[in-house]
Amino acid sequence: MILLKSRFSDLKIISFYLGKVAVTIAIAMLIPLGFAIFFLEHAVVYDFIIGFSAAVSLGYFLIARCHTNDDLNWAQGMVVVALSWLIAAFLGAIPLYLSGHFRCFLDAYFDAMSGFATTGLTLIQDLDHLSKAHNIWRHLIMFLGGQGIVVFVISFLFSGASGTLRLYVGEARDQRVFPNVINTARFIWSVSLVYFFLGSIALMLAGIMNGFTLKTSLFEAVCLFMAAFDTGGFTPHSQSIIYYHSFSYEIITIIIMILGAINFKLHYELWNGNRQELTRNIEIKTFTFSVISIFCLISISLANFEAYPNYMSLFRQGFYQLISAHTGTGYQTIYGPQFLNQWSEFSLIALIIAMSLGGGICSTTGGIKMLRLGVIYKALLQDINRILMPGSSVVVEKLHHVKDMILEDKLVRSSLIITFCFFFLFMAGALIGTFLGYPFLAALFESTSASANVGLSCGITSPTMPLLLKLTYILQMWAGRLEFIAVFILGGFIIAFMKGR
């Protein structure tokens, strides 16, 4: 195969549109600026000045110096939102750094990866002391990953270029609202803040209920909603939802991961009144079945294991570790050590399955989807039905996702790639973490976790780990996140600019 050069206008044109990106950050920066502020955090407010000052000097002077008016081709959008999430990062991680809770920068780093790809796994040190700004900030950047960095830059900074569409597409958004991919970001984001008002008020009510203050209620309120919709995991405290001891903080919870993990072309149908759509839909079907099934063999696999004195327990701590699991959110109520010391290992395979998993297409979820997984069994029932019919007979399988379709084989071609990359994912960390001394189900456990954008851990992750598994992990959740694509055409971009033709 002859690689094609890659010319420095590519480069001009990337570096404008990452340009627009940087920028985006800064802005929403501002918002724990504000909370600074407001809770009379004068030393966080310089943090934020700080890398406020860095975004929006890298945005504009990428934006001067290479003005275009060119559109994205693809190649282009794919490398742009490659990009678009390790700038983003990177810009991210500077206010972290700067409180003083990080080691180092890769800390921080691996934290603001973390916190865009919606995974949850963290490295920071003594959250429980953290300032109200910063803990903002790591829940913010989640609300911002979870319905996507590239789709915020649609939605504010965009009025009609047709490159957002590979904007749209490389950010692993496979379907759109709207045949406008700006009013399918807008879209997004309207449902995203009407859940934000509804969900923050439930919780609010939740902590009010529980003793706290009204102001506490609030901030511990918006910081749970915006991770557990955004199927992230960060919360303000090092001990996740067990901290709260509360039912209804974990019923509400529950209620928020399922909803981010909907696809937001669901979502639509469903508040345009069609209710049918929830029985009808292969992705609800496959979710429902796929919960049932694996949360039936962890009940039976805790209960022959004793690991719980009564159902009720067992039905609370195995029903929302699955939940939290397979919705790619990381929210736990038990602690990491936990898994590994009071679960079968039999129960941990079937967390691992569900954490591989995920939810819907288009949603705010990790995982290899439910949209997938409907179509590679589909393609398995079409494939059994060819080989039972006559040989004359031609076998058609539809299946129905918002609207009727027929199966086709570039969509089970497609599916059965994305499958196959998280697997050879998920197994890559593992050995890795087995190479540098973790047992290999811990290892497998948290590698899919990280692959995943999950974030619940067995006790892997953690400051001390080693250098080369920070970096894994890094790696993991940005590829993950973008569902691989964008990622090869960043790879075969370098490749072309340094050795093509």
The other form holds:
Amino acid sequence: MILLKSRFSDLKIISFYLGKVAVTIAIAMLIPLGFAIFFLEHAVVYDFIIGFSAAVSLGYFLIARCHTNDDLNWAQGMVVVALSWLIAAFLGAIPLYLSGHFRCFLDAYFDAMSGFATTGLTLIQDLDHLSKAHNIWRHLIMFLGGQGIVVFVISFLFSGASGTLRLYVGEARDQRVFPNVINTARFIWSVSLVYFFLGSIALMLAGIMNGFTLKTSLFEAVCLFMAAFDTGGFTPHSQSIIYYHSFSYEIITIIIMILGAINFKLHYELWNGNRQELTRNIEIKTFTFSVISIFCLISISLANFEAYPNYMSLFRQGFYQLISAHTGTGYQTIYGPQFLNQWSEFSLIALIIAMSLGGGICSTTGGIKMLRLGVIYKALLQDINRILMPGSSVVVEKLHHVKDMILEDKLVRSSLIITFCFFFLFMAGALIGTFLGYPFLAALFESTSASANVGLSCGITSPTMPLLLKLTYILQMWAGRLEFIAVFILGGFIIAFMKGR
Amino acid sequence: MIKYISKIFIISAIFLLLPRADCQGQVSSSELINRADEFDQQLISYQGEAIGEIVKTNDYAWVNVYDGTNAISVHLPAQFRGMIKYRGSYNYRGDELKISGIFNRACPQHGGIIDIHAQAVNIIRPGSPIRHGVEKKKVELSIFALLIAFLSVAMAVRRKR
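Given the form predicted alone, corresponding form predicted together with the partner chain:
Below: every chain and molecule of the assembly, starting with the one above.
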């Protein structure tokens, strides 16, 4: 039953906030525009002028026509968030489409959504001849999307509006580092920028060791960092990480991917010297257990299947793909079709499980996430204890996530609902893929990758794939990134508006 | 004449009898990736454009060769490195290379990746700089879009006042 009552005044306030999001995207486009000028890519400058102008026009038109001093309520906040991502992807796709590297605008939109949602699946053609400015834009939208588009807007365009909490929560961030949302958003940006400098320097040194020039090393480092820390998975080259032929690149990107998968609240604790949190936190414990157990399964399966000629190769390939999958990054050191041709079905299933789990809550990863998994495990443990204990005893289960918490039914319920929604989304995409003629396992692999915003591909995602599948994956990336609630509320809002309630 | 025929006969016999890797002829990147087992450890011929940076190792180098569908990593002795002048990027069309070498489905030497260990490299077509002309249509659209953007900002500023 829908209890929303949509009015035109709702549309006005929603449009006003969407205008602000569009202006933010316009501001972000100035960065690749600067790169185009710096790298003397004159023909590319116009792509970004057109994109920038479109975003400014839309943004200021909405701000001017729908100006309001009213604050957002919960439903409006959620609708703003859900629509923000659709509009941001539309505006972000304009310069990508103008690059001439996409078959149609939908393909560019697919890549923009994949970037903002930090998925990493791509339909771009001839990536190796793409301009540096377009490449920076692809990676920058990943960086913005990873922090959260709305977090970006909150950080820079709001000053104390109380509606910011609704926007922040709507963007699948149900934890705050500080009581104030604006301070939390700014902290997220500070953490990211500090790691940005450290990670880029490490990757730049790896590039120089590889024999790259300083300029090239820096460019590659900046792109790779943005996509790795935000667990996105774009690279400036069609071969993903294979291109670099470097163990150093693999090690550094593994560290950055793991850092990106850690909860920002945990980063805050670690920055404040609370190192004990590393061994006590339920998310870290669950992640460690999950990585070790899935890696054992993958290794045994790949060894039995004789996929690799020696244990070193097996470890290097198996572990890299696993970390990439588990953190939701999508960097690959093997070609997509090799998953189907060279890996056993069992190892593929293990990788699909890793993709579905993701990293920490309030991190840049997608998927079910570690806290929810830990909560479900604790709830199961509690129920087993209840059965084993005498009827009159009270069973209390505790968990540690920054502070000690008692396991409440409310937390278990919300964790199970989101987990169920993810399973539904994985299966729906897999069934559509199977309906369109792909083998079920391959379809499930790609569907899970899109829904959990991972970006690993077994070869299905390509410019020639059916239109229905492109639309399905766009929807999955969007819904998966926002963790459903904002999307459901948008659906309810539209239905209520149509019915005139 | 008999001497000449016998020479041809002996040379042919040597070629026929000597153990050698099967040469699979020219193959595409898709074939190599999708039918990797079939080509594993075989002598193959692969053709494509050299793209990106050359990764230097001690006596060898890595060059990525793109055939229009995928790029495959080619491991080649350092002496071939100097002959590749242009590598594909936004500004350049890379040299078109023809590689003969041993294909590895999961190279034991290089961490299990797909690669080709080159034995011979030939430049089929030299690369060249790419001229990216500014499209008149885009310039016109930019001016028009900037004008609309300016009007929108002006409208918003006016409304705020």
